[in-house]
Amino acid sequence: MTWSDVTLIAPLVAALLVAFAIIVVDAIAPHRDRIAVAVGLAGLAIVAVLTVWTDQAPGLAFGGAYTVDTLTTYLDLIFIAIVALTVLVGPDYLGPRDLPVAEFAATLVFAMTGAMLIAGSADLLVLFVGLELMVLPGYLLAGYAKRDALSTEGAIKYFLLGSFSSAIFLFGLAYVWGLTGTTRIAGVADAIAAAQGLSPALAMGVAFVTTGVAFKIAAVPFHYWTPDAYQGSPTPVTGYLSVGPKVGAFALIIRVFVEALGPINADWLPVMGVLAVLTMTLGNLVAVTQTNVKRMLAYSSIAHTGYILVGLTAYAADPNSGGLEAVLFYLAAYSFMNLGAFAVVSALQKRPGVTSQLDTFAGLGRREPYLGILMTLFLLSLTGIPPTAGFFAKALIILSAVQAGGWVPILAVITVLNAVAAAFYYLRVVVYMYMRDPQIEPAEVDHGPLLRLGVAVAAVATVILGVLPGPLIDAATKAASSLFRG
């Protein structure tokens, strides 16, 4: 280890210290929950600046295993924001349900430090690594309300898929690595465009590392342990669950499939394009059925990996079409509009026994209006009504499958139709807000001002990344050039 590598984890670094002193801050000032948030948001700060510093000065660490590039700083904001923003939502939430807010946290940032070791992995192991930490606390916050029958059952389901998975992802890496002779993934890339093909052998070991990471995506027909994971999972979990995990094995498929499996896009291309096609599709079928707003926004959360998916697919099959950047910019959008989208569900349910049932959102524009406003934007940006994130976000993924010519065209229309599919179920919760009267009085919801900041800078991202996406744009562009290609 030398000094230059110590730099280039800094953020890392920063990241676990950050998690320890929200314990050790926990144990001397015990149910002091707000001076524990403080101290993980000012740590995130700290860690986003580091983030950006070592951006200044790219390079390898620890011989070739970790990269810190332009695509590892634009995924690594990408985390510490979706993790600020679930702590401030978190505490209104669990507080009245006597679940700690500090272990919460900690938990979460302990998570980030996974999904940041993923998005610099420049070796397989170091990725997988990097997977099962960003994981195992997944686990832990969807059974964080211990006493709940649906919560348990729901971590239950999620860790035994998820083993599973991850098993079955190790031994597709453990083919690759045998096959190649090197876990580096620019030597993987090297050896696979020396061999000129596909043999028989790799093939079976690209199959089991496809599967793995399906299920990390919740990509049909992979989808089944996220709708009760989702509904069973506290409410500010379930939203950290739909965004955190799914930019995290984003950020491991890009590492893998686009540099180290590269030299084949042309091979697992069609693979993509069909998972994209059923997991868009069977997503949005299902959802127009929900009437629990948390199970339907569950199955709405498998139907935006199929439009991410399309982006994947038109990178494979032109790597100009633009689909990497498509793929990036979306990541970021859906995380802000996904979150605020919880974060409101969170404001409902503050007071246990609150359900997330359609008919708890009657009349909310009228009783909540600042609830009920900010909830219309972030349904109207996953539908991808303009001027929101939502729409320049399916706007350049549409654009890069029809850029990417051939068959993929084809692509683009059915997301199209999709996203009109998808426009029912959003736009249903819409009316309930705005035109249906509650059947029981309801209780008036009493949001504390962290929920109120966390909701209101998802809206702000969720205007400004519609208004004036140019930058994010600019920032996918770049992030997505300085990627090894294979």
Given for the second form:
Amino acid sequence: MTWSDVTLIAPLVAALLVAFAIIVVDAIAPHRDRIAVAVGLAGLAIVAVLTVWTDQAPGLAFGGAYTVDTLTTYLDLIFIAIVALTVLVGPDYLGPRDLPVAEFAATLVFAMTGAMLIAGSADLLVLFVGLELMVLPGYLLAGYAKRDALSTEGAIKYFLLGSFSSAIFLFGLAYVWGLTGTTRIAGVADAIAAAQGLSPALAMGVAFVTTGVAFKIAAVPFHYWTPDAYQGSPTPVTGYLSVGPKVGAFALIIRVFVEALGPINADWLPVMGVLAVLTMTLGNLVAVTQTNVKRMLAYSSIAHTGYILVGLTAYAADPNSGGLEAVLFYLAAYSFMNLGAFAVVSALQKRPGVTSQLDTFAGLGRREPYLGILMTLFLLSLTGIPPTAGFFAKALIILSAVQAGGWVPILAVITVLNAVAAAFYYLRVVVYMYMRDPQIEPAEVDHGPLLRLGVAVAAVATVILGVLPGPLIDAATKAASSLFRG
Amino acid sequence: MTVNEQLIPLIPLLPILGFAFTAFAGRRIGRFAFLIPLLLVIASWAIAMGVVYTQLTGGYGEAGATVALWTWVPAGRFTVEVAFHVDNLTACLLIVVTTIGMLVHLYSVGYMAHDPGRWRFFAYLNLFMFSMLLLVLASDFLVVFAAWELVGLSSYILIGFWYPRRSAALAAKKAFIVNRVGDVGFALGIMAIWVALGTLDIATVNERIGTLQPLTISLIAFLVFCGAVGKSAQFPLHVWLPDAMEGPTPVSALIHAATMVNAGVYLVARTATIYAHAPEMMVLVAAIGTFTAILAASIAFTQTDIKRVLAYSTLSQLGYMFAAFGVGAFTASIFHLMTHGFFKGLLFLGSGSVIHAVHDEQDMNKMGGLWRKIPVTHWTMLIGTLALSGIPPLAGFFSKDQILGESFILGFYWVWGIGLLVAIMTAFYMFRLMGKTFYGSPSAYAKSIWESIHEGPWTMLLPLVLLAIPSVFIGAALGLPLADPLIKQWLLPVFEGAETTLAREVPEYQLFGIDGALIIVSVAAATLGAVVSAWLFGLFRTRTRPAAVERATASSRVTRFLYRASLNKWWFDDLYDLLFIRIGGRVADAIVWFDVHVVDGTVNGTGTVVSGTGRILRRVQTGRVQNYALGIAFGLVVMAGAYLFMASR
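Just the form predicted alone so far, so send over the form predicted together with the partner chain.
What follows is the whole complex; the chain from before opens it.
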């Protein structure tokens, strides 16, 4: 272990320390939620600074098992933003339900450590460890309301199926290792390139890997766990689950498919294309029929996975199509707008017993104008209407698919059709907020300052990425270009 | 003195900050919510004046100042730059927009003093200022279009400011929808430009437009003109402006007289090179402008609502500007835009002052003899009236004479002839307005409230006085010397390209020849209209002659017809009602029938399929982990099969 090893993993170590610090603070001053949150946010700020600092001197650590490049930094910063926003929004929902806030924050930071490990892994084993580190806290969080039968049920299903798919994924990695004789990602890529083409054995391995990954990103037809897990979880957790593990899993896809399996991109290209079409179409189809906003957002998050897969397909068809940049931009934009929408839902559910049915939103525009306007903003962005983050995210995906050539432009057409269908169920919420009156006038809810801050941050990010997307597109381009070393 | 060009973005930025602040904090601040918007607009005005001065004295060099802010859309070949550009044309618009905007803000402090929603009003005014300034500063068609729509939006919310009143809500809706018709044309025009030239940068478009096919240029020019017709309320989209008078009077002064309605004129002037390459479109512009001028003037003859007379007068004057543009007198068109902005703003604010004085009454038949009670309003409005009528040496004389003179010299005798007729009519209906409002004996209603009629607070009177000054002098300041006026020197670089393309022969200016004669004719026309009107409707204490008016209108069938036509606004509202509401409604009913019976049938069929699929999917979603795991395993098998198939190729 050299000094540079230590400096390169400094953000990871710091993240772990932040999680421990939150637990220690909670042990010293129990139930002082504000202090725990403050420690968490300050810690996350330090982690972010360290992440940017390590980016100044990128390189490989631990004999090539861990890497810091622009991509790592880009993804790490998204993870930090996601966790920070969730920590801001969570207490308002957890507090009235007597759920501990400090453990919530600590668990999230642990999960973030796993995600950061995925983003920086240069070795398949490290990658798998990162994956498990990321999803295990997720199971915990899904069952966070442990007296709630639905929450527990969702968590157990999530855990069982998650373990099942992790096993499948690991099995696939074993194939790849057996055939190439190495677990280093660069080594795997070299060996596959040297072997020229897809051998039947490698095909089996890739099939297992694809299945495992498809489960993690909730691609159709491996999405069964999502509705139950999302519905049962406390709303801030649902928000986190719909972005955090998803971005983490896409980090994993980039490291495994784009890097390790890059030489056989022509072989996984059609699979990703089919997954993309199935995922966005089915996600939207089912989302249309939902009358519960939380469930609607859960299914629509499946649809968004499909859009992102279109970008990945475009990249596989033509690395110069801008597909990978589009994926990276979409991940950031989607994180902010989706977390923002979930934050509003959880704000409305502050009083225990309030459901996330559409009726809850009736008259919101008049009752709470700020929440109403911001929810409208998030929904417009999710639909993809300018000038919001979601518009450029979708535009870049569609442009990359058009530029990829071959049959990929068909995906662009399907994406546009899906986006139109999505407008229906997103804007229905807006109609409820502004054009329906509630049957019973709900009691006034006083939102905490943390929640207000969280929603405001998400809103500002959504608008800025829509008005001034240039810098983030540049960052995404730089992150994507760090993959084309060899 | 030079002002750093980096300050230019502040001109629109300050008002939008005012909007954001007031929208969020205005309600809590309450009575003094006007302070921040007012101060920011004054600051914006001060910066703008500095920039204008620097630009007009050549401080930014030949090409003007450009401040690139950021690349809004960086999508491959399609890029949109957010950049502000100031040249002499923009400078002229900045003078009008910021000055009148500032004075209207000040006026509103007094005018809206008793309105509980005053903070909202000022927030909207700031939003409008931002949109309008963005419109004149933007250097890219797409940004101009965004600003164009923002202007339309702020106009909509300001017309409907008193939205609980049904007529206000309807008028706002009408303005919005009618504008939309023009906007579709403008949007199509922008798309055509993009397809044809691959750029939306206005300067580049003006440079490269000559390389296109004549037919393409004509199409683009026509589509852009559609947008201008909508926003500047020209025939046949003129119907929204008179109804827009439902908005508070400061709004009418700012938006529907001095700034927004000029956007159309500005747009065609900005793209003058396009029109220079499509001379037949310029004839269309001239024809629409001339026709609107006389149509609106004839309607203004018989209206009794003080604001509506001014609204029709605005339509008529905008028609003049388009007519001037169409004949190729580009400078005269912008000159008239500037002078008209000041004196029409003055007249509207004055009418607001009158309405304020007689307790929110707008019917001129219920006024009369007010000149003693509200002298400041009377005198400033008299200046505005003289200026609008084209009596020398006030502002309107110089710009109107330039328009009429150049149309004649350039050989457009029909524009000149109708223009001259409109000049007579203008003087006539304006003195009719003055007579009915201020002179003669007070009406019964005016007598009943005689004691309580009084001038508004100083915040309302000061803008009147401040606007009266340019209404007197700006024409002489910019229009002299007659042979080579200052405004021509300013705008020469802007229109040089267009004028070279047109290559029209303009003979030497002859003050003691044809040009001098034309001046005498137009002054005589204006005087004739004013004198006849003053004789009929009174001037100061002289008595009015209502009997003479009635005798004149009843004298023959033609005059009776004309009177009814004018009173009913040539039945345009009824025609549109028939065309779009009744006949269009029938068509819509047919479409609804088709929709219900054919489309919905199909959709319901699809719906059955979808919900059937949904049922199947729900059956898949059993909630049992074993089934899910089985499903995943099944998916895995399919996946392995797919990969193996690919390996076997």
